[in-house]
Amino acid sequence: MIRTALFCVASFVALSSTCFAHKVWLRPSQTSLSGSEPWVTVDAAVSNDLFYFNHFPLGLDGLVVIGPEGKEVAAQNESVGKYRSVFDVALEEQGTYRIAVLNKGMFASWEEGGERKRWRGTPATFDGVIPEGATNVSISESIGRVETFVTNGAPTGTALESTGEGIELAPVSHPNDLYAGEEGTFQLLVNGKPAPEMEIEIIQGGTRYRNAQDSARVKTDDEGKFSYKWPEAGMYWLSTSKNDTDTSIPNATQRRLSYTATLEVLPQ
C-alpha cells in the first residue's frame, strides 16, 4: 500500500493535492544566504500539513538543481526516511538556485487481439510500446514540478528561465525578494506561453496550528499574470494545475500538468 501511494506521487505528483487532499512540497532550511560556501537543507514531502512531515515522503527520482550559471548542480547527502526525504546543496555560486522536482507519467491501454492491454512508465520508455493494428487506444500523460528557490548573495534570473515543458513560474517579483505587506508579481506559463485564466491556490505554513488552512485564491490574467500581497513574513506554498491535450501523440486522449512552489516571505 505504501510503496502504491509512492508510486502515485512519484508518478502523477498533479493528481496529489486534488485526489489525496494531500500537500506536496520543498522546505528549504533557508531560502537567501551569504557567504563563500553556504549549504541549505531541503526537506522534500507529502503531508496533511504544511510543512511538516507527517504522511509519506515525496521520491528524489526527478530531482533537479539549477545553478545561477544554468547548469545542473548535483545536489547531496540524499536520503529517504519514513515521512520525509532530505538533501543538501552546496551553493558555491553566488545568484540564484531553482531546485525541483520534475515527474513525467504516461499512462497506455489498448485492444490487441480481443485482449485489453495496459501499460505504465515515462515519456522516454513510450516508443513503440503500442503495436501496429491495436484499437481503442487511450493515451494520458502527466508533468508534474515541485519546485522552491534559494539565494546566495544577490538575486539573479537565469536559473529561473522557462524550460518550455508544464507548467512554470516566471518571475516579474524575484521569489527570493519578497516582503511582508509588499505584492509579489509572477507570471505562469504552459510550455512556455503565457497561461490566462488559471487559478492558483496560496497558503502560509504552520496550518497545523489553524482551525483553518485560510487559503487565497488568485487567477492569471490574459498575459497569464497574478500578483498577491503578502500578509506577513513565513513559508507560502502555492499550488496550480491544468488539463489539456498533447497533440504531439498519436491518440494523447489528456494531459495532466501541475505546479508546486514553496516561496519565502521576509519580515520588513
Given for the second form:
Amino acid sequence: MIRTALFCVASFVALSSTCFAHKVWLRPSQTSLSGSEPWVTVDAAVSNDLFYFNHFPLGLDGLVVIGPEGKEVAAQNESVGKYRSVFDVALEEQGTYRIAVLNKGMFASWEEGGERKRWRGTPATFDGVIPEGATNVSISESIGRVETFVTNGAPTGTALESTGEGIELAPVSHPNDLYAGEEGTFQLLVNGKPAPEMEIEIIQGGTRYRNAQDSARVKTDDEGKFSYKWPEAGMYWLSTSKNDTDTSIPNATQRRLSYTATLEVLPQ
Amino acid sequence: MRTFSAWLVLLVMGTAPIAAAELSLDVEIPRLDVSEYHRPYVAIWVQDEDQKVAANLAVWYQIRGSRKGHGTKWLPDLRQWWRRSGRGLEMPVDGISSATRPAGKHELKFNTADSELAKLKPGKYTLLVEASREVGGRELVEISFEWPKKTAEPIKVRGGKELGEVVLTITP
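Requested next: the structure of the form predicted together with the partner chain (the form predicted on its own having been shown above).
Below is the entire complex, every chain and molecule, led by the chain shown above.
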C-alpha cells in the first residue's frame, strides 16, 4: 500500500499520467495584490479534491519563480509537510510573476537475463543505468509544468514569455485579468509553437462541497487557442497533456508532456 | 465669410458650456450599527461606454505614516476601480487620493478646468462610486449621464448598505 503510494508520488515527478485520479496543483493565497511589500504564500499539493491538501505534498525541487523583469526570483520559507508543501514569494517588483514547478523526468525499461527491468529518474542520473547487453530498451522523456500567476499592481507580460519547452500557456487574456461572466482566451504552446487539437479540462475549486466534478472540456483551434466563459468567481484548475516523439534526450523514443495551471477568476 | 462666422458662433456656443460646467457630487457614507467599524475605502470615477476610465475623481484610502505605499495594500478590494484604473496608478495621485472619511454626507465639487474633467469629450458616461469596508461589505453605485449636460437637474441614486444617497449635479 505504502509502496504503491510512494510509487505514485514518484510518478508525479516523472509521469503525471500514471496516477490518473490525482490532481497536481499550486494554490496562491491571492493573485491580485498591491501595497509597499506584498507577499503571496503558495500551497503545493497532489490530491483528488480541489483545492484541498489531503493526499500528498508536491515536491518543490523544480520550483521556478520568474519575476516581472523576466528574471528568476527566489522563493522563501519552503517547507514540505505531510499533505502539502508551502512557500512564500515577496513581490518586490510591480507586475506579473509566473510561479511554476517544472518536472523533467525519464523513464527507461529493458530486458536483462530474461527479466523486465524498469527505471525512473532524470537525465542527470541516467548515465550507466542501462547495463551492457540489455535488450528491448525503451526510453521515454517527460516534461511536466504545474503553475500559477500572481500580479503586484497592473498585469504585465514579460514573465509569461515562452521558454520553448514542453506545454505552456500563452496569454490572449492575461491570466491575472479574468472575471466572472467573461470569456478567457489563451493559446497553448508545445515547444513554443501553437498546439492545435489539445483537450483542456477545467474544474472550479471547492469540489468537496458539491456532488460532481463539473469539469468542462474545451479544445484548442488551428492556432492553438481556446476560450472559456467563467461561470463564477473562484479558483480554477486547468489541465492538459500530450504524447509525442519530439524528444530531447538521446535514444528516447517517446515524450510525455503535461500541464496544469491554477487561475483565479475575480468577481465583477 | 458668413459661413465662417456661423461656424465660429457655433464653436463658441458649443464649447462655452463645457468650459463653465461644474460637477458636484454628494456622497453619503451611512452610519452603521456594527461592533467593529472602519471607515470605507471609496473610489469615484467616470467611465465611458466601453467601460474605459475617462476621469478619476477621488480615491479615499488609509493614508497614515510616512512609509511609501502604506495603506495601499487593500486598494484591490475596490475591485472594479482596481481593475479599470487603480492597478495601473502609482499612489498617491495628486488631487485624487486622500484619506478615508467618516460617516456622513460629503460634498465634492469639480470644475471642468480640473484636468481630469477637462479631457471629457461630449458623449454618454457613467459615474461610479465604489465603497469597500474592512470586515464589512463592498458596494458599487452607478449614475449614467450625458456630457455636456443641458440641465442642472440632480440625478439621485441610493446605495444598499455601504453607501447612502449619491447625488450628481452637473451645472451647465
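These figures come from a predicted structure and were not determined experimentally. Residue numbers count along the first chain shown, from 1.
Both K82 and V172 lie in a single rigid part of the chain between these two forms.
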